[in-house]
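There is one chain below, alone, in structure tokens, taken in the form predicted alone.
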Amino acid sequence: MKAITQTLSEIVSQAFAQAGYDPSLGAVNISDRLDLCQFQCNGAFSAAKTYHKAPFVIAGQVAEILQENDIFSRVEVAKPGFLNLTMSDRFLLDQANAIAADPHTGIPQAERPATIVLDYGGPNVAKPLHIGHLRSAIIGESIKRIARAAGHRVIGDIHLGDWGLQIGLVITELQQRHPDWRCFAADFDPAVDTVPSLDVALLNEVYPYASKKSKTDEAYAQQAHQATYELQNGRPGYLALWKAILQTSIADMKGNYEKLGVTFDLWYGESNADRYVPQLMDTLEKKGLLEESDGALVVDVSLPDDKAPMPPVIVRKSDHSSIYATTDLATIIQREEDFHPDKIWYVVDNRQGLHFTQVFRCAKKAGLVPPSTELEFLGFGTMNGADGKPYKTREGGIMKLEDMINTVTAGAQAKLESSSFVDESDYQDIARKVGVAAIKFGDLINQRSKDYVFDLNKFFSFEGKTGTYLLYTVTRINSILRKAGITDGQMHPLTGVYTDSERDLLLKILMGGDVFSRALAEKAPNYLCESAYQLAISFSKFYHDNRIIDEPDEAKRQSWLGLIHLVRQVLLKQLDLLGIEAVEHM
């Protein structure tokens, strides 16, 4: 189904052509002044320059043609040449009924579906997930769902940090604590020997201890670097221990991500790209891109029009080890060979912008992907506390993601204590969904690239732009439909428009396709958040202005029930695109 502005643009473009003007002038936009009109076309201003006529005259000629079309209730020309359009109620109803019947709920489908690899998440194994991992996970999940909803093939990859120094630190510390483990023996035989079982609590304690110790103990740090080197060069015992670390750590991560409603198609990491590093280095050498700098190998990625110095990208350090740029470039090779993607998007902290600029330029320069492949950095801002600094616990530490989920669940439980609609058996599940919705919407409502203040009290409010308010709106609609005896499969067609608030609600529904298209184009879930909120506000006004269940006019009552059923359908779709689970009651 087309977005409403596309449908209208085609009609207005035909009118421009019929009046003797370029049809491309007929682009229609949602009005900035909904109190004056619903939609607007400003093509007469561009036409005036080409055809040497006053914009008001051109707009008047086009308006005269459009007035003959019964989809418009009003077509007006406002000086100096704005073409103001208001739809007929019949057209609004037809479009709304079409959205209700559309399997995509009015979401425009891509004309040329693309294959997109979406890189988001990016945690390190052997370390607990913390609140700093939240934004990448929930923004990436929403962008994945948005792109898929348009018909694109999207492959979500967590891209674990599983092959670097943090693993060497864990190995070193475990070896000091348990020197008798067979995995540390020089003659370790993977066919015979085993690795002791590990648990998350042990890993969560070992890594921070080892990391802190390495900063003050030079010999210890060297041991960790040596362990990393031997792991990456295939020492059997270290590889066996590394696999055990991965198995334990990933199982814990999956549990926490699932509670957030975040999933990945691939649980690949830097280790999966390691075998592509020789191919990368060979390609760079054959193309003459490698340069030596203080014993390291670098690639010059500067461009003549750079306004600031662009440092070269280091692909091999002086000690012959790889770094993030190396594995990121090797990962691009792996993704190209496995998926031939049209686009690769990276949902990463803004502070990594320079790094990815270097990586993308190097990848293009080396021909690791075709020139047409889109490599895009989708940076996000910092989640801050009330003091404007990165969010921390009351003790000053970084909150674990598991603790965050428990905190918001407890906060939701406190909000639900007075509810008479929540069964005891559903209490924990509903509290988790409400808590997660609060933090997800509280994050996603912000422009992706901007910092924002994390305020749980605000996020849990039943009023204002909150996930809690949206869930509450859905449950209110559920309650009305239950009282009316309406089930999901009983969608009544919309047959009339009886009030201004109803007309406004219909218009909000119809605008959803345009909002979705903008959210996809800019990879910006905040547009969907705003759209869902505005729809909920319009529903609330409609609900308070009209007696729905007790309406004596049966035709009007059935149409209104169909309308709120459609509002629920659209809200549920928008919430799903945001990665937010709805609840039946609260």
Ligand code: ARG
The other form holds:
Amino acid sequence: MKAITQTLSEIVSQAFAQAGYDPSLGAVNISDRLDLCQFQCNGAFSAAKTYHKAPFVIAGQVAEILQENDIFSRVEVAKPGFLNLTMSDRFLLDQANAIAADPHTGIPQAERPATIVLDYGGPNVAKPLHIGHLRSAIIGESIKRIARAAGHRVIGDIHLGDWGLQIGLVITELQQRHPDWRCFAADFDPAVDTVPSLDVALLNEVYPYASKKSKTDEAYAQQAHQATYELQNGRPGYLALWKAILQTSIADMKGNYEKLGVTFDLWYGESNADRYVPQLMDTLEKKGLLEESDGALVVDVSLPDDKAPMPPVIVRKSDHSSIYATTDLATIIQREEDFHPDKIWYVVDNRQGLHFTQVFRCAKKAGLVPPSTELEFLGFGTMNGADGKPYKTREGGIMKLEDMINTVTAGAQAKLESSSFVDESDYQDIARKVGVAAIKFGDLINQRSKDYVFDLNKFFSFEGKTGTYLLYTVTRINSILRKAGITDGQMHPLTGVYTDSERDLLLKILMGGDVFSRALAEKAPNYLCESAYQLAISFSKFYHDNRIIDEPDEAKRQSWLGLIHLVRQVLLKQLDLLGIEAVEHM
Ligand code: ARG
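Can you now output the form predicted together with the ligand? The one shown was the form predicted alone.
Let us now look at the entire complex, which starts with that chain.
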């Protein structure tokens, strides 16, 4: 289905053409004064310049044509030349019924579906998954769902940090504690030797310990660098240990992401890019882009109109090891080879903006992707605590994702009346979903690039812009439909508009397609949060003003049930696009 403004623009464009003007003047927008009219066209102002006539006269001519069309209940010209449009109830109902019957619930489908690689999550193996990675996972999951809903092919890649110094640190520390493990022996043989199984609690303890120690102990730090280097150069014992670390760490991550409702198509990491590094260096060399700088190899990525100095990107350090930019460039080669994507989007912390500018420029300069490939950095702001500083636990440490999930589940339990649940597992499951909805919505409602304050109390409120309120709204509709004996899949068509609050509700539903298009264009889930919230508010008002189940007029009752069923359908769709799972009751 087309977005409503698209449908209306086509009609108004035709009217402009019929009146003898350029049809492109007929673009229609949602009114920013919904109290005055529902939609607006400001084309008469541009027309006035081209055709040397007063905008009021042009708008009047177009209005006269539009008045003939019964999809409008009112077409007005407001001084000095605005065209204000209000839809007829019949048209609102037809559109609403079409959305209800649409398999995409009114979401406009892309004319030319693109292949998009989405790089999000980005946790580091062997380091505890902490909430710094939470935003990337939450925002990325939503952007993935939004793009897919429009018909694009999206490949979600977690891009694990699995090849860097953190592994060298863990290897070094384990070697100190267990010098007898076969994987540390120079004659380790993968055919016969094994690596002890590791558990995640050990890894979570070892990495911070080793990292801290390396800051003060020069020799230890050197050893960790050496271990990283040897790992990257294929020392068999280290590789075997690395695999064991990866296995344990990934299993733990999968569990946590699953609880969050975040999934990835590819569990590739920096290590997967390693085999493309020679090809990368070769290409850079052949294009004459490599320069030497203090023993390192760098590529100049500055442009003539850069306002601030743009440092060159380092692709090989003086000790010949590859670094973050090297793996990102090599990964672009891999993605191009595997998927030939139209776009690669990176959902990463704002603080990495410069890194990605350098990487993208270098990739384009070296022709790693065609010039038309869109490489885009979708940066996000920091999750702060009440003190305005990056969020910490009460003890001042970094909150682990797992602890966060437990905290929000407990928070939700405190909010829910345990009596209304079937059994303990039902209660647990719903508490987790409500908790996750609270943090996801609390995050996504913010403009992506802005910092925000993580405030669980606020997120759990049953009022205001919260995930809790939205889930609660769905459960209220569920309960009305249940009482009316309506089961899913059984949908009454909408046949009448009886009150103003319905008109408002219908309009909110009809605007969904426009909101969606905007969210996709700007990769901004916050528009969907806002619109889901507005829809829930309109529903509350409608529900407050009318008695649905006891309505004696059967036609009206049926139509209302159809309406709230549709509200539920749209809300569920929007929640799904946000990566939020609804609950049947709460
Ligand atoms: N692992 C990185 C970090 O923790 C984030 C990875 C982002 N993605 C990328 N392609 N570099 O900072």
